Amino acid sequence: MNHHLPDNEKQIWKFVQKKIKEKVSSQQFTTWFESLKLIKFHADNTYILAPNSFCREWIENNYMDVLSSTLREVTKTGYKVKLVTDSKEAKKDKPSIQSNKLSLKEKNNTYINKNYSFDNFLVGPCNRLAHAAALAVSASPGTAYNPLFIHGPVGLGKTHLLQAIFLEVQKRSSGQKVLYMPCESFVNHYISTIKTGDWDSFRNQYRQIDTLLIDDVHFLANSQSTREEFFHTFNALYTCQKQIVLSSDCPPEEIPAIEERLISRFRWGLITRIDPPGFETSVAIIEKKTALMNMEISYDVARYLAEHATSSIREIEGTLTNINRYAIISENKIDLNFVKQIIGRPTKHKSYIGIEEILNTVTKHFGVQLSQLHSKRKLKSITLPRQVAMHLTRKLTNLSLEEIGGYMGGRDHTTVMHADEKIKNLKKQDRSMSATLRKLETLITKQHKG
């Protein structure tokens, strides 16, 4: 059990928990994370504990992809994460001898979630785009849309989309080497390569690929090194019309330190933004998810937890899973009282209103495109209707200063908070301002009433 492990391996546990912790919301934390226990590393599997079966097949068809990659990223090591219930599974499972080179099947089982196929992916306004991208790119790889970048908040559904087309290609073509994986184990098995000079094996495992999805590749922004070499792959394959498909938490001209051709290149396919759900997709969602974990709710329940849960797809798993465990450990029936007394009562009915009502608002009334409010243009035109976008978006819903950025157009929080100031500025000095924002805002109030 975990206090007769060697210090070392002690400290190595307490890291590889504190980095999942950074990765999921608390809720999922404390459900899921917080009572594994590690047993041992054994060869090439590290061997955990968890607390019953239930735990063991969740983490197994939800979580072993966040397990599996922030192991490796601690210990720059390629273990087989064995779950098991009972520490005595540990001394009966005998290691396999491998080599320490994963081949191609190993790293996509490391990571392929095959409950992130396209059959389970919810569409809606937010992702639309994106998602009809995905699927061009998995039916034609390489013709649809090279390079295919999808960019947007953490927890929207990024990571769904690249596993659905790897599943999809996969399943279409037999042939094809797929290869899915996080950046950062990009930029790890760089590093590996630097101590072991293997560049051949390095270069040719990537440049053999047919379709390449590589997870949050602002990552690259951390090492030079890695960029150079991720940019000659990048010429490599694209000059063969082999399919790039990356994702970031924003667009290419806004990852920190990234040099201009590898943005040129990005720019050569598709770059396509996700944002976060609105409430009757949030709703959606839910009801979709539910049904996956055969979780009985009511519509009045679902539009509960939309009203508290709609910054993330994230958020919105880790809430059904903190209310389906409790749910199974009290052997409660999950209607809205139980659900108020799991995730609370609300004290404002903001997030009844979704984004989605306020931008059709505003870009109607000042006779501007949604595309134009999500663009980098600064004409006043433009920006004025941007700015008072973000200052009711800040007043009438609950979406945080960083969740409103993402809407519009990724920007920072920073931007939001300046243009909030400034609109409530506006509306002290100008009459007809102040006048525009009570109509928008009553118009706003009343469709969503109607």
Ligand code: ADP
The other form holds:
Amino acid sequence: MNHHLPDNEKQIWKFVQKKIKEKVSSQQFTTWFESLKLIKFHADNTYILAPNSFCREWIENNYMDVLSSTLREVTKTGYKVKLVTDSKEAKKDKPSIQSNKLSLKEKNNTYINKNYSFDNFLVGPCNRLAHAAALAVSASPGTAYNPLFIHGPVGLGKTHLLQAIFLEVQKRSSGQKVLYMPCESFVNHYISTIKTGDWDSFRNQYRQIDTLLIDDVHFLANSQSTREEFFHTFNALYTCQKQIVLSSDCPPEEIPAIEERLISRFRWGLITRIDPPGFETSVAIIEKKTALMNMEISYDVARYLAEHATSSIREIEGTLTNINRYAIISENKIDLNFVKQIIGRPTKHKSYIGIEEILNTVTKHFGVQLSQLHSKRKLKSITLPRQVAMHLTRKLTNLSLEEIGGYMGGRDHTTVMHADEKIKNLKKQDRSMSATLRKLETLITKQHKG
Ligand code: ADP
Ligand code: MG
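Output the form predicted together with this ligand next; the form predicted on its own has already been displayed.
Expanding to the full complex; the earlier chain stays at the top.
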């Protein structure tokens, strides 16, 4: 019965009002908008309280566009605006969207790979510090390094280490509540909570955790309001000496748009970087992986592979899997000759490109938000970057059409195929388009050299 808005919604509403102020004259603002109050986000609706029915009708007839488009800009969600003059009207509406009701165990189960253990992690100079810190954290969560922040380029073992901490903490004490999740899921959970309005359960879920592991926090770059919520979650856990572990593809200060106060929180603990493996470490990783895969290779072959390996361990794994597969199909022994045939031209310096980087580069270039690419909106200013992102992902990664569709807000594979075709055609017909694509590709691949 109380009329109390969660802090976050207050924040959102303040922000909406501020934006409206920039769009209308100050007289219009004071006459019509100043006295509006947000009652609640409920299901797909935003309930806004008008002081009287005259004001309500006037806004409905004259300012609905401004109101709903501003709301959309701020929340990145297509709410319908409902103006009411009595706050009770909002209570009749039942939320239609179920909040994220999975149990902790079910959530972890979706992400955790049992093979990402400390036992299976090979330590070398490139990751020694990160590994030591991760071990220390799992031995005494909340007291060793807090937060622990691990960063480095894709494919070098950040996710592996975070999950190793998860597995180890769980093994040591079954009473500990540990949660691992990709930051993108945190963002999605936040956004779906804006719709349901169930902030209590959102907050309870994170704040009861003893060890929270959030992977790929560079995803926070895309949403100011999620960062805000993340900041509060962080503070709540930190104050209770709960362990926080984060990973990112760049150091905290390089996460686009991130606020100083979050950066400084991250610095309270330990920030450590994982570097690409050097030659010796690559050889050792190759030997370890092949042993795990029951592949027999000689030291020569391991060296040859390491020499020609890319900097990404994920890609090394891919190469090994390929070799193994061909060896089985062709009933060949894996010797140097065979390996040379298969890997053909050295793949050195061509390293793994992740969809995150493509999305990052594309959103930056077109000045759109990731959530807009994910959304169902059909405005040209959004569909074009969306299609470009799909095309580039198709071209630069080996993700399947289904996987790309999944990343792009759950679209099906024909949509991706169509987008890819469309951009390919545009590229042929339109000079500036082909220049843009070239530029984007260079930007994306450049991040993988040096
Ligand atoms: P990131 O999260 O940094 O992009 P991942 O943790 O997903 O990278 O690692 C990519 C792959 O490489 C995984 O299969 C992981 O098991 C493997 N890997 C990474 N570093 C190591 C390591 N030091 N020892 C063994 N395997 C590793
Ligand atoms: Mg990862």
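In this text the structure is predicted, and so the values were computed from the model without any measurement. Numbering follows the first chain given and starts at 1. For clarity, a rigid core is taken as the largest C-alpha set superposing within 1.5 Å between two forms.
After superposition on the rigid core, the Cα of residue 235 moves by less than 2 Å between the two forms. Superposition of the core reveals a Cα shift of less than 2 Å for residue 303 between the two forms. With the core held fixed, residue 293 shows a CA shift below 2 Å between the two forms.
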